[in-house]
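In structure tokens, one chain follows: the form predicted on its own.
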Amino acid sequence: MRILLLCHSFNSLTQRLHVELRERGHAVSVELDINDDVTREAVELFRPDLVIASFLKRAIPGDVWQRVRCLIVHPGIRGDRGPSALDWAILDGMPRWGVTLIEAIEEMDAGPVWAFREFPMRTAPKSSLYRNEVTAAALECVLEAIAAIESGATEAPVASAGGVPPPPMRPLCGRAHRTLDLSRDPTEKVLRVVRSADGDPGAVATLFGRAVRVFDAHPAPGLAGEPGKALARCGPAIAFATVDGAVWIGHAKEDGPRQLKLPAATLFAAESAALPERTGFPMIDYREQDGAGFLAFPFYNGAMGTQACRDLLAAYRNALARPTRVLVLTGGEDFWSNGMDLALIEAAHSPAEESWANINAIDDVVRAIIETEDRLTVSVLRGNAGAGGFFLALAADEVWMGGHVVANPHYKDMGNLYGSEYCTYLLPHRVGPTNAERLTKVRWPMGIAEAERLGLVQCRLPDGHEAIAAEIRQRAVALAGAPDFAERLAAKQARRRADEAALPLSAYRDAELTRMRRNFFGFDPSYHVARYNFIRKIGKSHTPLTLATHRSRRAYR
């Protein structure tokens, strides 16, 4: 089928659909929902058999859904209507939630239902639920509907979203529903409200006398004090007292348009400097089991700023001092890594200088992994990875990846950024120069099937958080005790010596950084403009031609 993905932005759900539909042989193109005329033109150019609206903020024009079947991914159970479905589900403490695939009609969220799925709700931020449960359910719904349409179905199995006249539309979850008062609110309410708004737009709170939006909240057991007062700091986070305990706030931004979301300790630098240091906020963690070490680094949104990279490098070197045979790098559950921290770069006095410091800091981590010769290393992608974060994963001897993970092995969408992290060494050595050039030029997201075909991934992990954790431990311990461990280690050492003799690692880094220095300090401001727009959520004025193949003279295959 010819399928047009219509979306407000090319988000994680849309990327997963893009990956899975292409894997199944469908011709897929993307159009960002910029305005009605652009949508009409996209339908005219691509002539799709089906439009899937995976993430919209407004209605599809009537003359579009009357011309071609349009299926809307609604992140709510059957009968739910409105723009804040998942937000309300978290605020209301729903034990189960779901996704409904609704055909577009005149009345919003009230059309015939082609498929639906439900799932138990985890205690997790909205953004995590969306990337995991909602995305998985949406994919199942879309595949079910496509199968029905390909089998000849002309009408949806269910007449409307509830099988009955549509219920009233639930309102937009607004400021009044997301406002906190830490001097009055209990811990459970604070966590629930922040989780309902995490990702965007954040919960409203007053911290240190300033109106802010807060994100990345976690319990702070063992801490207590005068409600509303700051108690301690831990890495990027600050702990604040509630009426019955305390919470860690990891990130915050000023309350207003186009503000930067920053680590709380950075936004309140002067105030946090006076606080005592405590432990308890989720940070870099190291554990061992039967000859295997496990290094986790759950950086928020996968962003690795200069100091985060330095902290990770120190933790990695400490792990190398331990008597293990295998070192497993597990990133975070929601993200492996997305490379440089663009928000901290944007907030710096000199974004160019901070970009330079950040890329060098992450390069130092990559080099340390590549040069580890006394044990085997494994990168475990439990969550999505992109740009330099993906090449960080390739520095290890093996890559294990969840079937749900989407990777973006390219940089150029960020203002034609060249990239480093020894990518010119790591990627061609894994996939060959032809595939390396294709991956970085096409700039499409990549799923597990393509990663396996290219030899980028050596193990597909099972579904589910608990199942993945158990599989990682089992495989790592087995690798540490494998009968051929010595032979594998010797082969690794021989390859590294041969590669270094052919061209030193320093040569790859020097060449990459020469190009990146032009991105940061040169006359072309594209990188700085793209970063500014991305961080401040300024919508694109057009769909990139790499995604909107119906607008490109060149069709990527």
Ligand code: COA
Second form
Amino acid sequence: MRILLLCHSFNSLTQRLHVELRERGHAVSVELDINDDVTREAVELFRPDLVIASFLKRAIPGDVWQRVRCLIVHPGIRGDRGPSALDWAILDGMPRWGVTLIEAIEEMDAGPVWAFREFPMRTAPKSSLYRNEVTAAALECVLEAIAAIESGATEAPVASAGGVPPPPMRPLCGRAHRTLDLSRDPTEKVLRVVRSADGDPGAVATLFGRAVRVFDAHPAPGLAGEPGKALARCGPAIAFATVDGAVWIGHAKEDGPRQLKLPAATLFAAESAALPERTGFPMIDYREQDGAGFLAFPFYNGAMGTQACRDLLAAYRNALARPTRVLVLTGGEDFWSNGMDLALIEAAHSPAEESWANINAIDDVVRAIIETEDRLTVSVLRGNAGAGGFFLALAADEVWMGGHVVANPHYKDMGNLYGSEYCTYLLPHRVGPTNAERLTKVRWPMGIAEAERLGLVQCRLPDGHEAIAAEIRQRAVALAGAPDFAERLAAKQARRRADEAALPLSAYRDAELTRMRRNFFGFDPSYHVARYNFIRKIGKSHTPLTLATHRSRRAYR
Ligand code: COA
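Could you drop in the structure for the form predicted in complex with coenzyme A? We only have the form predicted on its own so far.
Every component of the complex follows; first up is the chain already shown.
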């Protein structure tokens, strides 16, 4: 089928559909919902059999859905209508939620239903539910609808999303529903409201007398004080007392348009400096079991700033000092890594200098992993990975990846950023120069099937958080006790020495950083403009030609 993905932005759910539909042989193109005429033009150019509106913030023009069947992914159960489906589900404490695939008609979210799925709600931020449960359910719905259409169905199996007449639309979840008063609110409410608004638009609160939006909230057991007052700091986070305990706030931004979401301890640098240090906010964590070490680094949004990289390198070195045979790097549950922290770079006095410091800090981590000779290393991608974050994973001897994970093994979308993280060593060595060049050029998201075909991944992890955790432990312990462990280690050491003799690691790094220096400090400001737009969420004015293949003269693959 010819399938056009129509979306407000090419977000994680849309990327997953892009990956899975291409994998099943469909011709897929993407158009960002920029204006109605652009959408009409896309339909005219691509002539799709089906439009899937994977993530839209407004209605599809009537003449478009009258011309071609348009199916809308609604992140809500059957009968739910409105733009804040998941937000309300979290605020209302719904035990189950779902996704409904609705055909576009005149009335919003009220059309015939092609498929629906439900799932138990997890205690997690909205964005995490969206990237995991919602995305998985949406994919199943889309595949079910396509199968029905391919087998000749002309009408949806369920005539209407919510019955006739349809139930009323739920309103947009507004400021009043998202506003916190830490001096009056209990911990449970604070956590629920923040989760319902995380990653966007954040819960409204007043901290240190400033109106802010807060994100990344976690319980702070053991801490208490005068409600509303700051109690302690831990890494990026600050703990605030509530009426019945305390919460950690990891990230915040000034309340207003185009503000930067930053670690709370950075946004309130002076205030947090005066607070006592405590532990308790989820950060880099090291554990051991039966000869295997497990190093987790759940950085918010997978962003690895300069200090985060230095902390990770120190933790990595400490882990190397332990008597283990296998070291497993597990990143975070939602993201493995998205490379340099573009928000901290954007906030820096000199973004160019901070970019330079950040790329060097992440390169140091990658080099330490590549140069680990006395044990086997594994990168476990439990969540998505992008740009330098993906190449960081390739530094390990093996990569294990969840079937749901989407990787973006390229940098160029960030204003033609050249990239570092030893990518010019790691990628061609794994996939060969031709594939390395192709991946860099197409700039498409990659799923597990392609990663396996290319030999980038050695193990596909099962579905579900607990199943993944159990599998990682069991595989790591088995690897540490494998009968051929010594041979594998010897082979790895020999390979590294041969590679080093052919071209030292430092030469790859120098060459990459020469190009990066130009990106950061040179005359062409593309990287700085792209970073500004990305991190401040400036909408794109056109769909990149790599995605809108109907607009591109170059045919990919
Ligand atoms: N630094 C800071 N924040 C980042 C980030 C980074 N490197 N990468 C992603 N984020 C943030 C986004 O701003 C977004 O923030 P929000 O919570 O305020 O909405 C959040 O992480 C999720 O990102 P999003 O783009 O919505 O996720 P996605 O899964 O749809 O897309 C990527 C994944 C990797 C394609 C996309 O995030 C991306 O291009 N990131 C930049 C990668 C990069 O160029 N890194 C620098 C070079 S090493």
